[in-house]
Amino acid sequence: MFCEKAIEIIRELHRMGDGQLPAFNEDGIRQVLEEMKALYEQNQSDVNEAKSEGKSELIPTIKFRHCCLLRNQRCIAAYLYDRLLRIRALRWEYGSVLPTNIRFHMCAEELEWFNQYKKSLATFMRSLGGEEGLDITQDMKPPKSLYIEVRCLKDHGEFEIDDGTIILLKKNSQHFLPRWKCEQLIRQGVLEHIMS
């Protein structure tokens, strides 16, 4: 039946919770576009036949196919827009470097869009707050304390804090660091916040 594949890709996206990004359904999109092309070609031939031979009984069929075309178009636009909103939210959650398992689920155009969004956000943040700019992705929730205790989950190498102190982040090492310097690494899975 008409529009079934378009509705299926919307349902597939809806089944995934917020913050999750399913693999890009390129096959589903291609099938919907092929259906749209077939509907359009059928409509074109029926419109030409209705005009040349005056067959008015074809008009309801033409209108029905046109409504199916519009519905498929809206479904594809909704699918792509919802994915972009999820990708934008992932930038705020994970920072400028996405985990590979998430990048794996994105198509090339989405990766390009993510990189452009990342650059635009970085340009905006540099324009705020003087010379260094202002990182608006930090402190998504108001901090209870300025310093937190963290445990390193994997070897990361040297990490410099504001006073010039260099800390070696080795697996299973624990540190007492400024919250705002750690949040990005916590989101990337390098550090974990130790709750006491």
Given for the second form:
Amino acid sequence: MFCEKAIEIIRELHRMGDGQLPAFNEDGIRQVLEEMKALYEQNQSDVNEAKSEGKSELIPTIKFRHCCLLRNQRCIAAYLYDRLLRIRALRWEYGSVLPTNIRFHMCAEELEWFNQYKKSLATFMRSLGGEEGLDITQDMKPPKSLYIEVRCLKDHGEFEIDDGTIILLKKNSQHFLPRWKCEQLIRQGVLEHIMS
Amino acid sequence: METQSYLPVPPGVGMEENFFSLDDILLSHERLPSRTECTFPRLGFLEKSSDSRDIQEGTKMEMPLFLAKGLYERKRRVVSVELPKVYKEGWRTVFNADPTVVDLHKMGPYYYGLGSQMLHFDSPENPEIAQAVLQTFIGRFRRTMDSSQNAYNEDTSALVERLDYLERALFRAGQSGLNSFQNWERGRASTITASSLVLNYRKRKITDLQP
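Write the structure block of the form predicted in complex with the partner chain for the protein whose form predicted alone appears above.
Below is the entire complex, every chain and molecule, led by the chain shown above.
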């Protein structure tokens, strides 16, 4: 039956229900496009034959192939769109610099899309809140204090805070730091927020 | 609440599918017992049981829903679709008696979605099918909601295994609400937490490296 490869790439995405991005299935997409090309060419030839020789009994077959063409198109479009939704989520969860292993899972066009999205978001954030702009990727939960207690979960090296002091983030060390500097590191699992 | 950054396209409601919804695409791949009401020349290779060049009129075959929907025409006889067992009168009586005992994952797993889609084929039983699907949902909903609101910090696989995909989504939503409420009660609502997406990526990276 047609459209088997198309449903396979959809299943691949659906399996990762939490929003993780699997590697770009270039081979899968290529195979679906090839099937679409074959279906289209067969239909073109049958349409010409039906018109020139009056073979109206070919019409159900033409419709059948057309149905499968539309199906393949839908699967590819949904595959690409869902991946973009996952890539967009990466900006909000990881920040603007993605780890290399995730970047390898994106095709060139998706990387380009990510860069454009970053720019749009940055432009939007700059336009809020007067001159300085407003970082809306911060304070995802309403803050209760300016400074928070954090514990380091892994070695992260040196870290500079606003007054110039350098903190060494060594595994298991605890620090009392400004909230706005730590939030991203906590989201990334480098630091742990400790409530007293 | 753990804010969601990945917001996939949800399945459509009722008889409509959402074009970009992965769930709806998987649902419309389900195979239905069908019968061709005309000949499909030159497609005989799709049908393993015969050697003919064409698919003959009157061939019984399993057709995916998307194809049946695409080919079906009310006025012309192109293809006719048989109702899957679970929407026929026999099973409808079972659902009517007690909807909560049925394993909808085994009978589905898209019981509600597929049931809604079957209405496209103008069966004379459509009103009964629609009623059955609706009443089954109403009958089972209370249990799903109760169990999702009371299972805290425990293994829920036994509760979830007999639910279809729609009910599982509702269960997850209930659990998410429960967990957020418990966090708030314990004064942990303002703790900044690591992103679950980031943690999942890290878990996967470690398993990727294992031989």
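Here, rigid core means the biggest group of C-alpha atoms that superpose within 1.5 Å across both forms. Quick caveat, the model's predicted, so the values are computed rather than measured. Positions refer to the first chain, counted from 1.
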| property | result |
| --- | --- |
| C-alpha of residue 27 off by 2 Å or more between these two forms on rigid core | no |
| Core-aligned CA displacement of residue 161 at least 2 Å between these two forms | yes |
